[in-house]
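Shown here is one chain on its own, the form predicted alone, set out as structure tokens.
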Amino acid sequence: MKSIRTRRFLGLAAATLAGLFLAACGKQEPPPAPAPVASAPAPAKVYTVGTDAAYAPFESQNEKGEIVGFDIEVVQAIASKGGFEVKFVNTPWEGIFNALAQGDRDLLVSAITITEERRQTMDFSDPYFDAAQLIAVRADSQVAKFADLKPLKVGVQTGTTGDEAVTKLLGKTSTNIKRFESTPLALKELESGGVDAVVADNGVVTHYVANNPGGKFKTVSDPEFVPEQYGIAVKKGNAELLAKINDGLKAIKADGTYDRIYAQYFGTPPAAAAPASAASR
């Protein structure tokens, strides 16, 4: 009896060894924590940027009515480097500042010209272009010098630097002083005779004067045109925005993007550039 008993008792345990094994055997070990998923960064910031786009060789629209230019090329190296966006909206100079100050834009980039007038309502970035204003009249025209323009009619853009000189040379209630859209519509008025002259950014009217060879015009410039310089234009107290453009302005001047955008347009770095290859409005 004592043998049976013993051969049940070892045959028990020996099941019982058996099921312990097995379930340690079974055993799983808890899945690893999952690796944090790493956030996404965050969009980046997209500014409206108003231009003029009737202005070449700064900004105007090319055969698909995509917005090009000199000043395109320069705010889109500087929002590269300062690791924001920017998208081109067309508008009319005659509405742009009051665009820029309701809001609807956040930047401004025209070849506007920094003056102290237009600083009281707007901030202006570092100037990024020199500039200068630029008589066009027909080839056979004896205009010599700004002073000959005063019994003349004088054709202007609406609202720039060459409108205001014009205004103080011929008097605020001069008739002879016609005034246009842009400054091609007034090269326009000049080559069909309805204006004996224009008074423009001088590297707009060199521009135009190059690319329209049929239109027999000459330029002549004027050491009383005072040199004038551009600016980046932001809403008034934006100094966040203004301190991006800054910053990567001086970037893109510190890596010669700047230069090699110049020369692209104007031919030559601006160190070597001659003064009538400048412009203003």
Contents of the next structure:
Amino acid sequence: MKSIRTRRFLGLAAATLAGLFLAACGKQEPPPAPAPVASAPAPAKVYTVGTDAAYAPFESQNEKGEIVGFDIEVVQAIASKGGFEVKFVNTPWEGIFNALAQGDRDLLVSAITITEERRQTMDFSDPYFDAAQLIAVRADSQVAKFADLKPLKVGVQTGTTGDEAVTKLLGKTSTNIKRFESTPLALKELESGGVDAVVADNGVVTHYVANNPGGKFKTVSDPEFVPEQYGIAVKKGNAELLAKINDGLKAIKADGTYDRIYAQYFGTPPAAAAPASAASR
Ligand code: ARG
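Next up, can you give the form predicted together with arginine (ARG) of this protein, since the form predicted alone came first?
Zooming out: every chain and molecule, the one shown earlier first.
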């Protein structure tokens, strides 16, 4: 939506400039050839954004195959503030950081938790979302806390912070950790009984349980899970793009755009939700 508006504005601007130019030249006079080129508006830069679009409500594909979600709208809003355009490309999680490092993607938005380890190989924007791990189990499960998962089969998405947490609890060599290439696949396995629990980001687990009618699943939270924050990633050293993103993020937080997107997806405004969740840690 935003990028269409941006394009329309640029189109208008170009038409206006052309009109002024014609008016200034008059019909009889041949236009002085190369001069106007410099004043023509530069085409907006289009950045390629990688996202693993199987992580609703942050990023997913709708029935039309369009990539939609909270992260998508946040980045679109940032881009429209910064006067640049973005094109989202569905990118499997397992190759996503590599795609950034190789230059196949200019930025990544994928509910990516900012971690010290990841900071070694990429740069992150200011945090834009608070998260934590959350456990999904079948409704009749006895699991009441994270430690209860120790003897159980646990599903995670490979290479996520959920994977890290479960690997720490069950041990690196545990065969009870079932790793999946996407979180929906892990959750499918919970449904079919192949695993006893899934550990993933709270927003995604909550969304899944809420959207599975019949109360087949429930969530279990645990203060053991460390607070996480999502960031938008750019290639290490891409300070120019990082500054654009951080400026845009500040701007959409200041003018209420961020809060509007947040409320659309999560209801409670972040200003009210953030201190409460921090205090409960
Ligand atoms: N926040 C977690 C992490 O950074 C999971 C993110 C998974 N995102 C996705 N779109 N599949 O490890």
